[in-house]
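Next up is one chain by itself, shown in C-alpha cells, the form predicted on its own.
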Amino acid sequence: MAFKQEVNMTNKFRCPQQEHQISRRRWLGTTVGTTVASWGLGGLIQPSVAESLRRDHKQVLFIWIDGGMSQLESWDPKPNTEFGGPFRSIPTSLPGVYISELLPQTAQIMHKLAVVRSLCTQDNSHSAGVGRIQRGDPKDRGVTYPYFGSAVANLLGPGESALPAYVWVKPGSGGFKHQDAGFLGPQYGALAFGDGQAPSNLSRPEAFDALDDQARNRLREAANRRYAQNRRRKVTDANTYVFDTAQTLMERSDLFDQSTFTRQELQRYGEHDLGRHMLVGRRMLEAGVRFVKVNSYGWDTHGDNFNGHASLMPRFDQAFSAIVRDLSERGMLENVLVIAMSEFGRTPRINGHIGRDHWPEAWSLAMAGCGLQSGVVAGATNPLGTWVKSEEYDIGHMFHTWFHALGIDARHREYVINGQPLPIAHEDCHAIKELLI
C-alpha cells in the first residue's frame, strides 16, 4: 500500500487575534518573535549538534545558478565547431571525459560528481522555468506542488537539528519564502538568510537576563494553552512554533558569524559572494540543517556570454570544487546530495550581441554525493551541442533520481490534498538507473 502523506490545503497560517491586554511583542521583550511570525515557520525539530548527526541523516545541497548557465561553457562544450565558442576543453580525472577549461578545479573532481548531459525541458522563460523546474513539473492537477526543498522537508522532516528544515543563503534580502511550499502549506517554505545574514534583532536585548527569558517564555507558553483552546491545533502548533524557531536561531547565532571562517577557508572557496555563502552552506549542514539551497544570480547572458561565463565560471569553479572537497573530507558527502543547476541552458547560437539565449531543448547539470555513482556522465548531445542525441531527460527524470538517492520511492508514496492523491513525481518519468548506487 501507497505511504500517504496527508496535507490539508485549508491549514494556512493566520496570526493570532489580539485578545489580550498585554502583547506577545511586549512579554517577549524584543522583535525576534515578530519577525519569526511574519515568516509563518511551523514545524519544530529536536536539538542536536553535528557530531551527532545519525548516518542515515540524508541531506540536500541545492546550488541554484539563477539565470542560466551555459552547458557549453562548462559541462558539455563543443570546441572548434560552429556553436563552441573560444573556450577549449580539458582533460578531467574521470579518463575520457572533457569539460570547459573555465572548470580546472572541478575537472580535477570529476570522478567524484555525476553530470547529466542531455536535458530536455520545455520552458524558455524565466517565470515559467524556475517554477517548473524546482517544482519537477507535476501534471496540472489545480494545486501549486511545493518546490524540491519543501517536498523534501515534508517527506523526510526536520531531522534532529533544532534548526529550520529548509533554509537559504542568497544574495540581497532574506526572510520567510512561504510560497515555496505549495500546498504544503507555509511551514514548510524556505527561511532565506539574506546575504548570509540572521534575521535583523536576533539577539536577546541587554535589559533581560537569562532568568529573565525563561520568565518570559513561561508566560508565552501558559498564553499559547490558552490562546488553544476551542482552536484547529495546526493553526495553534504553527503559532507556538514561532516563537520556539526565534528562540533556537537566537541560541545558534554562531552558526551567522562569517568573521569565524578562516584565511584559509575563504581563500579555498573564494572571498566573492557565493564562496561565503558557500561556507554558511557548509555550517548549516554541519549544523543538520535537512536542505540547503545557495543561490547564485546573473547567469543571463543574453549579451557579451563569453566574458560573463570568464568572470563567472571561476567563482563557481572555486566554490563548488571546495565544497564537494570538503564534505567529501569530512566524511559527509554519502549523506548529502549536492545538486548545482539552472532553469535552463543556453543557445548553441550565438546572438548579434555575442550572447546566448535560452535554450531547454539540450542542457547539463552536475551532481555528487548521497545515493549517487560517482563518475559517471549521462547522456550526450549531438557534435554542435544544438539536440540531445541520447534518451532525453526532463526533469521529472530528476526529482525521481533525486528522491530514489534519498531513499524515497516516488512510485509509492504520495501526497493527499483533501482526499485526494497526488503523486510527488511526475508518474509519466522515472529515476535513471545509471545514475543510481
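Rigid core: the largest C-alpha set superposing within 1.5 Å between the two forms. Just so it is clear, the structure is predicted and the values come from calculations on it, not from any experiment. Residue numbers count along the first chain shown, from 1. What changes on going to the form predicted together with its partner chain:
Core-superposed comparison between these two forms: CA of Phe83 displaced by less than 2 Å. Core-aligned CA deviation for Asp209 between these two forms: 2 Å or greater.
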The other form holds:
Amino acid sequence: MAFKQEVNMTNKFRCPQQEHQISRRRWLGTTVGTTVASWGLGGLIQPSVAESLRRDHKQVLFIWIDGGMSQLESWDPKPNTEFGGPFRSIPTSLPGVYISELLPQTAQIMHKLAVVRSLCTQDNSHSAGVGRIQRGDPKDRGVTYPYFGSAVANLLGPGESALPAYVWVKPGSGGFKHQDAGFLGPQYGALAFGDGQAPSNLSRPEAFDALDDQARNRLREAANRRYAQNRRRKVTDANTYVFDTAQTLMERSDLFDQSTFTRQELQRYGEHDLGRHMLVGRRMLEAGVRFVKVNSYGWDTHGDNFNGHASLMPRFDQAFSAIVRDLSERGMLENVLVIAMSEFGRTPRINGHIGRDHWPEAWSLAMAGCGLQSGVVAGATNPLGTWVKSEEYDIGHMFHTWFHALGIDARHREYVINGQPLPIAHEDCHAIKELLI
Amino acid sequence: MSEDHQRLLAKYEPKEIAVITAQPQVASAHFSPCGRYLCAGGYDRRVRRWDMTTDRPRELASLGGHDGWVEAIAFHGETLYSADTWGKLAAWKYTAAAPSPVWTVAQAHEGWIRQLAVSSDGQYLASCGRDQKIQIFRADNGEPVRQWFVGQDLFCVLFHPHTGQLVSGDLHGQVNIWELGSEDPVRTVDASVLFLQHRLQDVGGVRALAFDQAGKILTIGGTKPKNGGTVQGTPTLLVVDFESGELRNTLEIGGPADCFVHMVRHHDAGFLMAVTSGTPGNGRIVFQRPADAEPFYLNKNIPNCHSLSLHPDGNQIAVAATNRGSNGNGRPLNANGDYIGNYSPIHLLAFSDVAQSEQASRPTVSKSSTS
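Switch from the form predicted on its own to the form predicted together with its partner chain and give that structure.
Whole complex next, starting from this chain.
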C-alpha cells in the first residue's frame, strides 16, 4: 500500500516551529475577521452562466435521513402482513405502485421517481454504516474513500459558479467537514451550513473598509504563497480554496437569508427544519453548487416507531415532494440527481418498545432526475418484507448507477492517489440498467 | 416499607398464575365485563378471545374482518367494540361461539383509530383517531351521532363515570373535557409535560386516562420525553382533581428507559395500577396510591408491558407484554432459517389472597400457552 506507507513516513513538509510563530503573529495582526469570514459564500451568477448551468451542469441533491427511515412505513409497505405495521398503502401516480399512506404528496409525483426496493447492504450499525454507505463501501485497500459528495466534487469539479462544490445543509452546527473527503484531501470536504445559516463572521467587519480588506487579502495571499512553498500541494490547495471560496461566499450572503422565503414556499416545504433546509438546498442548487446534501436527524426509531414515523414521514413527504416538484417545474430535474436515503432500513419485527431496529438486509431508497428513468421501481422484497427476492443491490451498485447518471464512467474512470489507481465504485458491482435512461 | 404499604402488599401483591402466549403480538388484552373472557386486539387484524372459565385459558374463534392493527377495544354488557388502524369500527356479541359483527362502520375515521370508550349508560360509543377527530356513535347500531375536529392527533378518549362528559388526550399533551353537545371544550387540563418536539418528531403525548370510581380524580399517563427516535422518557402519571383541573400530584414511576405509561387504572381500594414499556427489556408494573411518593408494589420482572386489565371481580389482572429478547439489529432466524417475529405473553396475575386459594383449588393452572 504505497499511499499508506507514504502517509506513515516522516513528514518532511511539516512546519518549522519559527514559521508557526511568524505566521500566527501575522495572521492575528492582519486577517482578523477576514479569516473567520472566509467560510462564507460567493460568485454571483450571470444569467448566461445560469443558462449554461441549466443546460450542462449536472448536480446532486442528496437527502440524508440519518438514523434509518423504515422502508415499511415509506417506499415498500406490506399492509396486512405480520410485520406490516398499522398503516395502509396508497396508490400513486404510477399505476400499480403503492407506497405508505404517510407519503400522500409523494404518491402524486411517483411518476417522476425511481425507487429501489431491493437494497441489501453490509452494515447494521450507525457508526460504521453511515460512512460505509456514503463512501460506497468499496473494497478495503487500506485507504479511506471519499463520501459521495466529495467524490462528485472531485470528479465533476465545482463548475462555474465559484461556489463550494460540496455543501451540507444540516441541523445544528456547521463547519468544514474535511473527513468526508478521505484520500482526496481536505479541498473536497463538505462545507456545512448549520441550520442553513451562513458561516459565522461571514460579513466583513464594518470597521474595515474595502481598501483595508483588499490590503489584508494581498498580505494573506503573500503569506499563503510563502506557506505553500514547501508543503504538499493537496494541503496548500485546500488552504487557497478555502479563502477563494470564502470570498465568493461573502458576496452571496443572500443565499442564507431565510427571511426571503415566501409564506407560500414555507407552507409548501414545511415550517420545520427539513422544510427550511430543503429551501436553502434549492437555493444552493439554483446558484450552481455541484453537490448539496440536506439532512435530517432523529430517524432511529427503536422505540415508538409508528407514532414516530406518523410525525416524521409527513414532514419528509412535504419537503421531498416540494423540492422534486420545484426542480421539475424549473426545468432543473433533468440535470439534478435527487437521492433520498438512510444508512439502512428498519427491521420487519416489532420490538417491545413498539419500535423497529436496524435492517440492512432488505430496504429501499428513492431518487429522481438526472440520468434516471422516471416512474420506475427496481427490485422487490418477499411478501413479508423480510428479504430481497430479486437481485440484491448493494451500495456499490448505487454508486455505479449514480456515477453513470452523472455521465461518469465508473467502469473505467479511477482515482489516482500517489500513483495508485483506485476504482471509483466497487468493481464487483454494476449500474442498475433499469434505472438508467 | 411502611406498615401501610405492607398491609396493601399483603393483600394486593399480584402473583402470576398463568401465561397465555399470543403470536403475533397483541396491542392490549382485556377481561370482558362478565369476567369469563379475555379479549385481545392484535397486530394481525383480529380480536382474539380466550375462555377463562376452564382450567387452562382456552382460545376461541377470533373476531375477524379488520385491517391493520386492532388497538382499540371497549366493552359494554355483552357487546365488544373494536376498531382498527385503517379506520374501521365494529360491534360484536363476544359471547357467541362464532361471532359476526352486529354492525360495522367501514370508515369511521380516516385511518388509525386510537381508542374507544363507552358511556356509562351504554348509550354512546366515542372514538378518537389520528385524523384529529372525535366521533360519537349510537352504541346499539353504530349510527353516527356527531363528530368534531380537535386539531391534534388524539390518543385517548374516556367517559366520566357519572356525568356523561367526555375526556380526550392528545399528542401535544392537552386534555380536553367535552359536553357531548358542544364542540368547544368545557375546560382543558395542561399535560404538556408529556410532550416534546424533538427535531422533526412530535414525541410523547397523553397515552392513558383513568377515573377513580367516584369520578373525582382523573389520572393522565404518558412519558416526560427526553428525546425522539429511540424514545426515552420518564413514565409519568399526573393526578388531577377533575372538577378544578388542579394537579394534585405528579408520579414519576420509572427511569428514562421505562418510558411510556401505556395504561393506568384506579383500583377501588384506592391505588393506581399502571404498566410501562420502554427500551426493550425494561418496563414495569406499578401499584401506587395517588398521594404516595413511592409505590407499594413494583414489578420489573415482566418487561415491555403494554396493557393492564382488571378482572371485574377485582382480584386478578391481565398484563399484555412483548417477549424478552424482542429487539436487535441482526437477523433472528429459527432452526428452519425462517425469520422470527415477536410474540405477546399475556400474564395473568392474581392478588395475594386469591392467588393462594387459586393455587390450592386449581393446581393445574400454571403456565399455559396457546398461540
